[in-house]
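Have a look below at one chain only, the form predicted alone, in structure tokens format.
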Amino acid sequence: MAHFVILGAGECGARAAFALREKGFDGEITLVGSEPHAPYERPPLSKAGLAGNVDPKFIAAPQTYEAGNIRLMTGVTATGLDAAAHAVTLSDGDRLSYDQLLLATGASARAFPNAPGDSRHIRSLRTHHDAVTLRAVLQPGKRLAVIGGGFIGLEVAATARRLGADVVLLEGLERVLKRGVPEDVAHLVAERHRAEGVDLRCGVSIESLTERDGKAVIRLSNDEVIEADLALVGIGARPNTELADAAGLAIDNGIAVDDRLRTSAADIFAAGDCCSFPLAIYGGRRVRLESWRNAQEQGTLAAANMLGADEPVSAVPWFWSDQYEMTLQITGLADGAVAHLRRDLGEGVFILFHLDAEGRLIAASGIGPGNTVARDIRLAEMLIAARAHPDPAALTARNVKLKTLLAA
């Protein structure tokens, strides 16, 4: 009987395990995760899940794995991979032989240089355990310092303010959300945070991050010292490639896979945050995406291709972030855009369409309360997938429905 092993019990790995069963695989499936919990959703960790003392939001009830004849191993880590022998060694001493292997090892938070490695007062946010630790300071009378003005840092800042904690947010670049978010959108987000009382500072250089007397201590290059009950480090993530690298698999900003999610070794696939892949709609450009939907989609696609479907990656990238009442949604990749066209949909609600030099729509960015931009972003995603060259005037005209451009 064939045995498929999945390393990484997060969104991607769990979706792949269930997709294998849904697609008719009747062999053995082993899903291995380093955390003590069954697979859970990570986006709530910086949003609703952080606001209350709740259990993880499980992707599926733990008993569902048993019902699907999926062997779920939690609290263990893969320590070795022998691609030639088709075997994985685990931290508990177990050795798993596989016919097909999926690496869904995800990513880890980047540590702040020279900061204490094991501190109660200097944390990142990647796991449920991290969220539980962080909750303790999200209350009136506590001060949170956020290092990094990306999605995670801003989402945590919004949650902390809603719960009454004081927040100072430090970003080294000249604005927040510098990577992949247009300046118009980032400016609106920054002003919303400042209106909520966040002490948001950009262009700041941090000299050191230490702890003293039960506080995190941040020294800036101008010698200002900031003390906080906890410092959250949100300066990006690095793909977990150590296992693949040691096994001799190709690495290129993550585990390098082809457009079918195959690695450089036979019978090994990789998917989700840990891998980089060529994206045909952007000329085969190799990308690595850290997003909830990408993890879902690639988990399902990897399962199909492990069963011989031979289907290429075709999904258009999509990201979202909730902060206060605002929802930010982005589809596509705006790198290389030469035109940025704005469609206003109401006060504080707009979409930016990003076109390349040939007039092709390559990305769209929208912001507004709740789901006000969701439908138009979805239609823009479909236009991007169709490699459309829409009329620029029609994109900016509020009375022209995007659905008509898609039909054209």
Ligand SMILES: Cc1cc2nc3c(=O)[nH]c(=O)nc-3n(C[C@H](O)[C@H](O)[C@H](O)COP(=O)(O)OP(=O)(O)OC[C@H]3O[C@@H](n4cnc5c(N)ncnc54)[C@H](O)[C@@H]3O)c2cc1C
Second form
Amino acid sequence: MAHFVILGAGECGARAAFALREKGFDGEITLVGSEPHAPYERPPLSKAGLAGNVDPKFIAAPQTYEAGNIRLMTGVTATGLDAAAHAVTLSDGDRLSYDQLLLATGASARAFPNAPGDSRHIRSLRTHHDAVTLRAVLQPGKRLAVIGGGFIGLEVAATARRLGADVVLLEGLERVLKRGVPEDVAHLVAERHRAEGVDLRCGVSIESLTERDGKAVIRLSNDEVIEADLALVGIGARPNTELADAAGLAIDNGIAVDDRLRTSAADIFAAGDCCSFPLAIYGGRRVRLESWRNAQEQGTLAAANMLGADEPVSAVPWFWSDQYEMTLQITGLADGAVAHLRRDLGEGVFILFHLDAEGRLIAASGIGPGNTVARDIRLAEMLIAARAHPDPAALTARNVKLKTLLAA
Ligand SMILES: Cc1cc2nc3c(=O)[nH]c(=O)nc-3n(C[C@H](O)[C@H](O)[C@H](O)COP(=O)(O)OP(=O)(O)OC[C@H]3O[C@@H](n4cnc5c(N)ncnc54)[C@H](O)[C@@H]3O)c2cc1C
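What would the structure be for the form predicted in complex with the ligand, rather than the form predicted alone?
Full complex below, order starting with the chain above.
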């Protein structure tokens, strides 16, 4: 009987396992994950889940794996991969032979240079365990220092303010959300945080991050010292490529795959946060995405291709973030845009359309309360997929429905 092995029991790995069964695969499936829990959702860890009781929000009820005849191994890490022998070594001493392998090893939070690694007062946020530690200081009378004005840092800052903790947020660059988010949107987000009482500082240079007397101690290059009950390091993530690298697979800002999610080794696929892949709608440019929907879609696609479907990646990138009552949504890739056209949809609600030099829509970013921008972002995504060159005047005119542009 064929044996398909999936390494990494996160969003992507879990989705791939279920997709294999949904697509009729009746061989053996083994899903191996380092974490002690069945696969769970990560986005709530910085949002509503962090404000609540921090129980893991499971992707599927743990018994679903047994019902689907999926062998789920938790608390077990794959420590070796022999691509020629089609075999994987596990931390519990087991060795698994595979016919097809999927690497869905995700990403890990980047550590702050020279800071204590395993500290109660200096943490990053990637796992349920991290969220539990963080949750303990999110209360009135406690002070949280967030290092990095990216999505995770900002979401945690918003949650911390909701729960009554004091928050100082330190960003090294001149503004928050510098990577992939237009200035107008980032400005609105920053102002909102300040209005909520976050001491948000940009252009700050940190000299050192240490721990002393039960506090995190941040020394800035101007000699100011900031103390906090916990410093949350939110300076990005790096793909988990060690296993693939040691096995000799091609690495290029992640495990390098082709447009079918095939790695450089036979019968090994990679998908989700751990891989970089060529995106045809952007001229085959190689990208690595850290996004929930991408992990799901690539898990499903990898499963199809492990079964021989031979389907290319075609999805348009999409990402969302929740902070306070605001939701930010971004579709496409905005770098390379020369025009940024704004469609106002009401007070504090707008969409920016990003066009390249030929007038092609390549990305759209929207912000507003709840779901206010969701529909238009979805339509923008369809326009991007259709490689449309929409009339700029129609994009900015609120009374022109985007749906009509799609029909055109
Ligand atoms: C706090 C937080 C908030 C987020 N919010 C959003 C959001 O609002 N919107 C959005 O689009 N995205 C969000 N994301 C990103 C999204 O959660 C990720 O893109 C998604 O989880 C990636 O799924 P993945 O399966 O590729 O990787 P992961 O979720 O990282 O899962 C990989 C799993 O593989 C395991 N693993 C690694 N190496 C091995 C090994 N050798 N052996 C066995 N197991 C291994 C890891 O322990 C991990 O459990 C957020 C992420 C975080 C951390």
